[in-house]
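Here we start with a single chain on its own, the form predicted alone, put down as structure tokens.
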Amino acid sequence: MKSYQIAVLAGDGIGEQIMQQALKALRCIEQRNEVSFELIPAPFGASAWFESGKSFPDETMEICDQADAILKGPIGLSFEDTKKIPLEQRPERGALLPLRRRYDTYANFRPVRLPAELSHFSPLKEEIIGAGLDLMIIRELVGGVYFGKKESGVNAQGLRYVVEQLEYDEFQIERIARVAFQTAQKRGKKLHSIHKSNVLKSSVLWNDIVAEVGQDFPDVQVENVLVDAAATYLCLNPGQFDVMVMENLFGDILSDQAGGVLGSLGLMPSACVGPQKSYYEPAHGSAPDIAGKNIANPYSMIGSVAMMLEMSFGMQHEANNLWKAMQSVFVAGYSTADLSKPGASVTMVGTDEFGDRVVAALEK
């Protein structure tokens, strides 16, 4: 029997409750297969800081170091509560970026999937989204302005200032481009490279490296699109995209926009893949305003489990079963609060019931 150790970082806000639904699915899969999952919880994020004074405690690092994969919930608190935490220990700076840096999780995969049967969840018109959507956004995750040198202070004129450098080298661009081409080869053999080369020199280098890597993938069609144009096309004709690759900041923004195209970031799981270790997380935040109310959509958390099964454990068949089980709950006429307004012709379910229905569908 195969055995895997998984670090479970529930995070903040709705993290604990949606993580519970993800673990239900894992336990069901464990019962159906010759596999065991050792689930090791560890504090991470704002809640960890309030407990220990560190957003990414040493004991959590040790657990993650030993794990075969990391399953992470959303982190962060309200604006007012976040101000109670020292700047460098706030969840994104003190936990999330160090997690990415520690395991060099440079390749972020964000699937944007909406079957035709669920196209009514999208705010886009039927003629645009009616056939459904299936694209993959690949975002470089450990470079760019988020990881560049930072400086702030008061200049000689007495004005407060800040400098944040956008840094990339050819190695960083080459490896994410190669991941994108390999992904495109397995899908529709079409790759959109997103950039801002009319303004940014970093994008000029990006385009040069993508073109060089593309010589190794002659069967993949490459289209170069300015990031602002790509944002427009995601609304007007998202079906033209299959695989999109972009640098860190652009990927952060466009993938959230893609969640809006689907109707909710609650439908956006993600995988953050490194050379030795990967972590899996919802693309959305911790929604502290609805924490404990049993109304959060756990789809993206459970979907992150599906991505972990496939990408870390090689369990493609069960990953597919889990995707189908999640989608079947919606197809059967159920909905979570983020996707439908009261009075819609659906049956509203809470976080726990959605998780139970996914497990029931999976058991079939």
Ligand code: NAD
Given for the second form:
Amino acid sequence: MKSYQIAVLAGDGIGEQIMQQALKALRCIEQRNEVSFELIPAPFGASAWFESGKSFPDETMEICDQADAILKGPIGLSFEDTKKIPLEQRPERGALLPLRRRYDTYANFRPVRLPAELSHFSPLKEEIIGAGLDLMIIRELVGGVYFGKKESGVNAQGLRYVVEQLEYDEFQIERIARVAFQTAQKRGKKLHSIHKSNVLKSSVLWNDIVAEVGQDFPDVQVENVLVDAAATYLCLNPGQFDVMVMENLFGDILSDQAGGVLGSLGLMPSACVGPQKSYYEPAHGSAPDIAGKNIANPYSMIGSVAMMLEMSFGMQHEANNLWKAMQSVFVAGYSTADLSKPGASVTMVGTDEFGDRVVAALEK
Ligand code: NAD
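Instead of the form predicted alone shown above, give the structure for the form predicted together with the named molecule, please.
The next block holds the full complex; its first chain is the one shown before.
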């Protein structure tokens, strides 16, 4: 029997509640396969800081080092509550970026999927989204301005100033471009590379390297699109995209916009893949506005399990079953609050009930 260790970092806000649903699904899959999942919970994020004074405690690092994969819930606090934590220990700076750096998880896959039967979840008009959507956003995750040198202080004129550098080298761009071309090759053989080369020199290098890597993939058609235009096209004609690749900051923003196109960030799982280790997390944050209310949509967290099954454990068949189970709950007319529109004939269910219904659909 195969056995995998999974570090479970539930995180903050809605993290614990959506993680519980993900673990229910994982247990169900374990029961009907020749596989065992050893789930090892570990503190991470703001809750870890309040407990121990570290948002990425040493014990969590050890658990993650040992694990075959990491399942991570969202972390973070509201704008006001964040100020209770010293700057360098705040969840993103003290935990999330160090996690990404530690495992060099440079390739972030963010599937943006809405089957035609669920296109009514989108705020876009029927003529734009009626056929559904299936695109893959690939975001470079360990470079760019988030990881560049930072400096702040008071300048010679007595003014407070800040400098944050956007840094990339050709190795970083090449490896994410290669992942994007390989993904495009397996899908529609079309790749949109997102850039801002009319202003940023980093994008000039980005475009050069994408063109060089593209020579190894002559069957993939590349289109270079300015990031500002891409934001517009995502609303006006998202169906033109199949695989999109972009640097870190652009990917952070455009993938949240893509969540809006689907109708909720609760529909956005993701995989963060490194050379040795990968971790899986919803693309959204800890949603402090709805934490503790049993109304968060756990699709993003359960979908992250599906991505882990496929990408870390080679369990493609069960990953597909999980996607189908989740979609079947929506198709049967159940919906979490984020996707329920006034006047729509859906039965609203809470986070726990959605998880139970996914498990029931899996068991069928
Ligand atoms: P958010 O992504 O938490 O929430 C934005 C909106 O989407 C809110 O209205 C929220 O209710 C809704 N939403 C998000 N996930 C949902 C779900 N599963 N079901 C239903 N609705 C959902 O963004 P925010 O409020 O700007 O940030 C909150 C905290 O999360 C901040 O501290 C931020 O830094 C952090 N954050 C963490 C991550 C991460 O852990 N990778 C990512 C983004 C933001």
